Each structure stands twice: as structure tokens, then as C-alpha cells.
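Take a look at this single chain, the form predicted alone, given in C-alpha cells.
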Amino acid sequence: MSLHIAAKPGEVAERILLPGDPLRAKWVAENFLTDPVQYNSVRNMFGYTGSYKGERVSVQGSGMGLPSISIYVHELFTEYNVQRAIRIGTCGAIQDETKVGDLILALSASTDSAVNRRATNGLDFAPHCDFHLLKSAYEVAKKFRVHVGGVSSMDQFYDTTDALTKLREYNVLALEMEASALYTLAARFKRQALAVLTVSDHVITHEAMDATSRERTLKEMVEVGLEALIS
């Protein structure tokens, strides 16, 4: 048992999905996993372990922002021996070619946060995903509308700076809030990590996903994440 996860040794699988929303973790467990068992409800950050196509898989809510996901991923890696971690979540597109409802596989995750600089003594460390997870995810995702490229994990959801202009100029595909921390911790602990994201809204055009599209595309995202986990 760790500080924020109440699971006993062996209750968390070595392969895990990480939605930010704990209720999405519950939804994934109930709709995609066979015989899911809840192992965590500390702070209502739900975690479950079940099986997918005969393979043992967990799903754990990770909260919003780099500090929150850092806590859960650190404990999952160091206390529960998780080897493969895939973030599933939504993002805001900032390029013309990334449309609402599209999937994004985050090749890299830049950030405006100071978390990575503190972790690397001030260096501009460039965190990236695991190639094998990316390749496996792409093979599943290519039947959908999918993009592979960089995202940016931002500290502020309601950003009032002009950072967006530069991020668009450097071809960042979308904004989100967690992938950079996941990739950095995976690099530190030599684990495999990937972020599979659904474009829920477009920051430039202000288009947003309706309820029907959200359900369909979130299922696509979960399918891609699970298939990559067990590949």
C-alpha cells in the first residue's frame, strides 16, 4: 500500500491505463474489462484490475495536471512494479489539420511546467513516448482519423499568455496537461509509456465534441490503448 493507492501487493497489473477522470476509470473497467475488481478509492481516485482478451490489465484515475499524475505514476512504478502505462484522455487541438473527434498519439510532450527542469537540474529535457507502444497503437488507430506528433502539457487550463502562437508555429498538435510528466517518469524508471488522446475541442475554432461523438471517440481511444497495452 502506498500513500495514495490502497492496493495490496499484486493487486495492480503490470500494464495500466491512466485516465485523468476517476469516473472514466470506472467506466472503462465496467465496459471493457472482464471481472474488474476495485483496488483503490482513496480520495475517490478509483482504480480497478481485470482482464482484457485474457490479459491482466488495470485502470487507474490520475487526476488533472502534472503534479497529480506524477504522484500516481511514481507510486505505480515504484510500489506496484507497473511496466507499461498509457494515458487516455482528451486534448484541445491547435492545428488546422487536427479536427474534433480525431485521435492523437503523442510522440513527444513539451511543457511550460517547471517540473522537468527541477527533475533534471535545469535542463530542457525532451520527454517522449515508447516506440514499441507507439507502433502498436498506430497499427490499431490507423483505421480511425489519427495523427502522430508532439503535444504540449500545460500548467494552466485557462492560459492568458500568447504561448499558443509559438506552439502552433512549432507544429505542436494539441494541448493537454499530463503526458510530459508521464513520459519523464517513464524515462527515469525505464518503463514504457504513451498518451492516446481524443480531440474534444479545438482551441482556435472553438468547436467542441457533442455527446454522441464523445462516446464513440472515447471508445476508440480506449480500444487503441488496451490493444497497445497487451501487444
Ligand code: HPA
Contents of the next structure:
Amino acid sequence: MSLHIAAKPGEVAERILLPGDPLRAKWVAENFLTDPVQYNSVRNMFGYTGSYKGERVSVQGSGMGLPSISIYVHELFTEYNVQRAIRIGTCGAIQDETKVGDLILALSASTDSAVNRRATNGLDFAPHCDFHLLKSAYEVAKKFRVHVGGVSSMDQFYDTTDALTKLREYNVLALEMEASALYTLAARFKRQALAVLTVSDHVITHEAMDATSRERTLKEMVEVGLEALIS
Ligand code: HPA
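Please give the corresponding structure for the form predicted together with the ligand, as opposed to the form predicted alone shown earlier.
To see the whole picture, the full complex is given below, headed by that same chain.
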């Protein structure tokens, strides 16, 4: 047991999907995994272990924001020997070519959060995904509409600064709130990580996803995440 995860050692698989929403973890476990067993309900941050195509995998809610995902990923890496972690979640696009309903594989994850600067004592560390996971995910995702590039993990969903203008200028594809912390922890503990995202809204045009595309893209994202996880 760790502070925030009630699983016994061995109950969490070495390969894990990390949706932000714990109810999405439940939905993935019930719809994509064989014989899922729930190992965590502390703070209602549900976690399950089952199998996908015969391989043992887990799915664990991470919560929203860099501090929340940092807690779960730290404990998964240090107390449960997790080797591969793939975030699945939504993002807000900021470029013209990134459309609502598209998939984004986050090659790198910049941030305005202090966590990385604190981790490296002020150095501008560049958090990036694992190449093998990215390559495997892309092989599956290329049958959908997919972009590979930088995202930015923001501290504030309702940001009032001019960050958006700058990030757009530097060709950042989309905003979300967790990938950077995941990539930094993966680097520190020498684990493999990737964020597979669907564009749920466009931050500039304010276009948002309808219920039908939400369902379709969610399934695409889970398929890409699970296939990369077992690759
Ligand atoms: N900002 C941050 N995270 C997000 C957004 C956004 O606009 N949309 C979906 N996740």
C-alpha cells in the first residue's frame, strides 16, 4: 500500500493507462479489459488490473493537473514497479490544423508549472515521450486523424495570461494539464511514458466536441493507448 493507492504489491501491472477521470478508468476497465479487478478506491481515484489481448495491464485515474498526476505516478513508479505509463486524456487545440476530434501524440510537453524547474533546480529541462511507445502508438493512430508534436501542460485551465499567443507562435499544438509531470517523472525514474490525447475543444475558435465524436475519439484513444502499452 502507498499513501494514495490501496493496492498490495503485485496487484498493479507494470503497464498502465492513466486517464484523468477515475470514472473513465472504470469505463476502460469494464469495456476493454478481460477480468478486471479493482485495486483502488482511495479518494474515489479508481484503479483496475485486468488483461488486454492476453497481456496484464492496469488503468488508474490520475486526477486533474500536474500535482495530482505527480502523486499517482510517483507512487506507481516507486512502490508498484510500473515501467510503462500512458496518459489518455483530452486537450484544447491552439493551432489551425489541429481540429476537434483529432488525436495528438505528445512528443514533448512544455509547462508553465514550477514542478520541472524545481526538479532541475532552475534548469529548463525538456520533458519528452518515449520513442518506442510513440512509434507503436503512431502505427495504430495513423489510420485516424493524428498529429505528433509538442503540447503544453498548463497549471490553470482558466488562464488569463498571454501564454496562448506565445505557445501558438512556438508551434505548440495543444494545451492540457498533466503530460509534462508524467514525462519528467519517467525521465527521473528511467521509465517509459507517452500521452495520447484527443482534441476536445479548440481554445481559439471555441469549437467543442459533440457527444457522438466524444464516444468515437475516446475509443480511438483507448485503442491507441492499449496497443502501445502491450507493444
Ligand atoms: N486547457 C487545458 N486543458 C484542457 C483544455 C484547455 O483548454 N481543453 C481540454 N483540456
